[in-house]
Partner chain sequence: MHKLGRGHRDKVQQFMAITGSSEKAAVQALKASDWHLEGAFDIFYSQPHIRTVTDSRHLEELYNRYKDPYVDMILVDGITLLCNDLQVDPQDIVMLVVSWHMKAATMCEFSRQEFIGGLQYLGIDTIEKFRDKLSYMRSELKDEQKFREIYNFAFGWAKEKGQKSLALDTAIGMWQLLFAERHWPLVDHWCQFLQVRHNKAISRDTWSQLLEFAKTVDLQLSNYDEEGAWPYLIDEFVEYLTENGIVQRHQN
Amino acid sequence: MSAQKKRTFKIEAFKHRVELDPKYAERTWKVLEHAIHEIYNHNASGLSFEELYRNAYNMVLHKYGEKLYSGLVITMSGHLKEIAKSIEDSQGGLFLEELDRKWGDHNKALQMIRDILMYMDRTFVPGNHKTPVHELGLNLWRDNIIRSGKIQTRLLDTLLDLIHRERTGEVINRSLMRNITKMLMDLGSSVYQEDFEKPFLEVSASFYSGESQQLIECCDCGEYLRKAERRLTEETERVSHYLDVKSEVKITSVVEGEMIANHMQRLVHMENSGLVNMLVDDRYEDLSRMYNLFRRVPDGLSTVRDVMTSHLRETGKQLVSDPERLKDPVDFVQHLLDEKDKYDKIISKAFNNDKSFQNALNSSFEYFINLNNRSPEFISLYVDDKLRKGLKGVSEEDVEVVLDKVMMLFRYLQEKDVFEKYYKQHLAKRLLSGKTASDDAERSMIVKLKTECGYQFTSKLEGMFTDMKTSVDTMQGFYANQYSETGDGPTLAVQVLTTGSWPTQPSAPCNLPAEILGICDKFRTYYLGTHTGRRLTWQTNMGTADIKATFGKGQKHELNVSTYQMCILMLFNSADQLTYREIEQATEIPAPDLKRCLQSLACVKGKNVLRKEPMSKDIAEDDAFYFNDKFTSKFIKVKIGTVAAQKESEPEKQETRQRVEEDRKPQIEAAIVRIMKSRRVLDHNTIVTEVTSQLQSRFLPNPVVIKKRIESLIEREFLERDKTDRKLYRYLA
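Now that the sequence is in front of us, could you give the structure of that chain alone in the form predicted on its own?
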């Protein structure tokens, strides 16, 4: 099939010119102009919108768009000038109502006009860069009504006056206000901001500046904050009722600035009602209000935090340095815990559990707890008090709560190794005297310490429990053996303690009574026979005894005493009267211990199985002691404790401190060697920093001590100084 020849089509312009009536444009515009007048005069019901649309369409089609557009501007402007006059003439409160009504009419008229001129809006307006009809209507309203000389100022004054009246407690027409502010927003955000919002914020700043000045003179801090909070709520509500939503941030910022930021310092330090008073009186509601208001302004929370920290450090400092408080360690620690509970509750209930406040609280406690170098000892004494049998009625959960609180204080201690020393001593006394509340509570405490400080910290404490268990098995073996045939003689219960695990000090052995020495020797023979390569040393200062005593009129009692007290009492089996020197010579008990034992046997009412002459509280070297056959007690079993200071005496404290310092030396040296082994060459300051960092979980090493340990390591050829730079150290492999 042959391809068909391609045809091309051409459309030519119509040759014949269409002649329009020269008066067509004028005549058509008159029809449209009349229609616009009718619309503004509320007579639109008689108009044919279809015919009007066609007329406007034809005018644009026949290139009369400019005439149509400019005619529209002139006609609308004329009507708006008349409307402006009518609004200006309205009296008093009718002014806003008239403005609102006319605005509604104008919007309806504008909608109809836009429908008629839709074709012009879609074709002529974009092509000639004109303003669309609706927008044009808004701009003309703005220029002829809102910004007319007489209306502009009056409108602003009326709006601001109504807001002022509402602030002072009057009820206003919020619906009308909403319509007027919406009109300003519809005219464009710049109109709302320039003609209303800007002056509104300035007037508000002035209003709240005056009010805050007035309130701060006559209100206390809590009342002032309540009023400031109420004002903020009112302004937020005002925005939601009749202002632009974007105004909320701006107006609340004005209120915050004038009522909070400008008076922060005065509020927190206000006499008798400021932040410190709120903290002291636990005013959670006021504190919460202060937190929520101050967090809204720059530096608000840091101001509250600084005042709280300063107050906390001051009260803490007084607490740890108060001589009265230091007399009772348990009471001292209880006060610390109460203070911590108090502020934990404040931070949780009032400060939204704010981490920065929690950190400030922790740093304050760490600061003042470590001001008192006896804090580690006192915390250990507190645990000792809680874990003794006196707390038997308390549930396990309550004991756990107490232990957790103690661990919290423990974390604040810089000298954790000092706490360990005391804890070991107190635990030893509890275990050996059988006064521990429960093994579970004891082990729970050790697990907590282990979690906090690692295995090394608690290994010796765990060893003490192991020894107690092993001792029970040893005693069963001893009595099952041939040595069980002790007849009516004394019964022995021995705890065999591993030297390295227990805080035993070399004590001068006292002279035990002959009856006791016999069975002790039997036990020694049995034990050394079953364990090779071991040595036994009797720690008579740590033992207890139960002895039966018969007093006047055949009255019998069982006395629970220490080993030292037993040695003293047994002397009175063969003598009715002994002097202090005779007792000292016979028993060889160290003088301080002997005096305390005699005090508890002769000077404590209800426990005085001995009589002293002359009678006084203190023991003198020329005192004489008699068996008190007139002793009576309603109990068969009488426990006679040893008079002893709960806290350490000054020499004991010095001795403990010395032992702690000695124990620290190898730890510091080990840290230095570890660091130098990995780094090979380091300067002095870096070593000090690294050692401090490694050891601070146990104690804060003194830089002077670190320097001495470095010198010692150089002497023993672990390190050497650099030949050229004396501040550098080298590790010697």
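All figures in this text were calculated on a predicted structure; none of them were measured in a lab. Between two forms, the rigid core is defined as the largest C-alpha subset superposing within 1.5 Å. Positions refer to the first chain, counted from 1. What changes on going to the form predicted in complex with the partner chain:
Taking the rigid core as fixed, one finds a CA shift for Val171 smaller than 2 Å between the two forms. The Cα shift for Leu267 between the two forms, taken after rigid core superposition, is smaller than 2 angstroms. Once both forms are fitted on their rigid core, the CA atom of Ser600 lies 2 Å or more apart between the two forms.
Since the one above is the form predicted on its own, can you give the form predicted in complex with the partner chain too?
Just this one chain is shown here; partners and other molecules are left out.
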């Protein structure tokens, strides 16, 4: 056996290039060209994908890619031109349908063609910077169909016309529209924008401009807004159905601009139906709609807010200057609270609790409440009224609610120190006459004031409560101490008031009747015995007395009177008739108070325990007074004393204001000294600014007053002017 050489297989490349004969290339191309025709003629079923693919592959492989590509372009363009013609020829409504159908066809064809030419797409196209087949197909469609002279305008006009018809109420073929717009988007967003969206927006603008002009002439504000809202909803819906989602914000802004922004002022100020009317009538739905629509346009909300503010300020100003309203302080404040409630409701229900509206509300209230310088007094009177009787039977939470609402008004006050003065006065009256309905409510109010203004504001008020409690204890101690004696004598109930805490009233002395002097002195002795070093003064203008009186036919009554009135009445135990002058001399009650007391004892029906001659209402020096034997009343207990706190008379008001001004001077000076001590050298305007900001939680200092205080401090050598710059002040140690 001979050894045989093993043969290994070797595969070698062709030693010669296998050239594709150009004729072969041409033939191959023709096959493909034919295929494209067939595809466009809906005859694709007879084609073999595999064969066509192979053909295309070969062409590219043998470097005939260019021929293939350009052939494709020409062939496809040719078909598209035919297609264009058929679309152009379609009549009226069929235009879009034809376009849509042909587009569908084209896409199908394009997909098949791309598949067939996949190899070229992947290898030849990138390397030669050609447009890929799919994109090419789209571009050719765009250039030959969409942008063809006859089709371009007609397409746009048709689309716009359909939209217009839909806007005027007709039903259109939405899915067809969708297809068309989708087609445009597929061709590229710039095609969609240039060929459709831009003109669409322009046309829409003029449509809505026209519509808004028309509507504004014939609709009232609420109606108009409803229609505008409807249009906005419609446009949004339109976009979702057959436009590109990015068009939404553009078209809505057109509608907002034309329908709302351009007519803002006219809408807001429309007579009988504008913003002001809506506010007055609490039309929450309309207001809410206005808010939601206006917030979409620039300056929309600020327009609404400004009109609301000026309306509020106007009504507020009228409210606080109306003399009718000012007659009843409680009513006045109630109106303020009602107004605040109304607007709080509007802001929460219609304005989305918008903070800027809340601020506008606050600043308006602050503005007009302070226009009337009696506001602090009136608010205190309102609280007085509520703490007296108004809150009886009201639950604790409701009490809190009312007081909280009042605190809101309180915060608006610029002159809080004036309020403090009146509150003290009114509280004193309530405490001393035992008229406060609920101790808890009183305390609650104090706590609220303390939270708002700090300890200093309420320390004296709390002192007043303490005095009342202490007095109760003192009286217990006093009576425990009196072993015998009490028996038939008058019973005494004393409230000992610490001078600093209670509102200062000049205590006019009067002569107390002998019948009570005894026990009064006993008390004085008792008290001073346990509290050495103190001084007691009877405040005869603030007390009350219960007197048992027997009249002509033996009817007994118990009279509840003021201390002054008691002094007067007791005189009639030893005289049947007394003139004014005699009464004045005996009691030493100051004339204006005396006259008032006598009037309430003699001139008021049902309370006339005294008889006056002559019967006139005014008290003259020579008038004579008699004990009225014939007095009758169906009540056993008759109340003749001075009544609840009332708003001050003009002279009283002046006095209080003067006292407030006087109290402010040292506060201003203290602020100036504090500031200068730390800053050493300051110019005039800065001092004024700093002082104002330091004191603003209590009151708004007047710059002229500040200047006068500075000059006073210069006088007293706390400050001096700088030698070189007379506008500067220096602190002197």
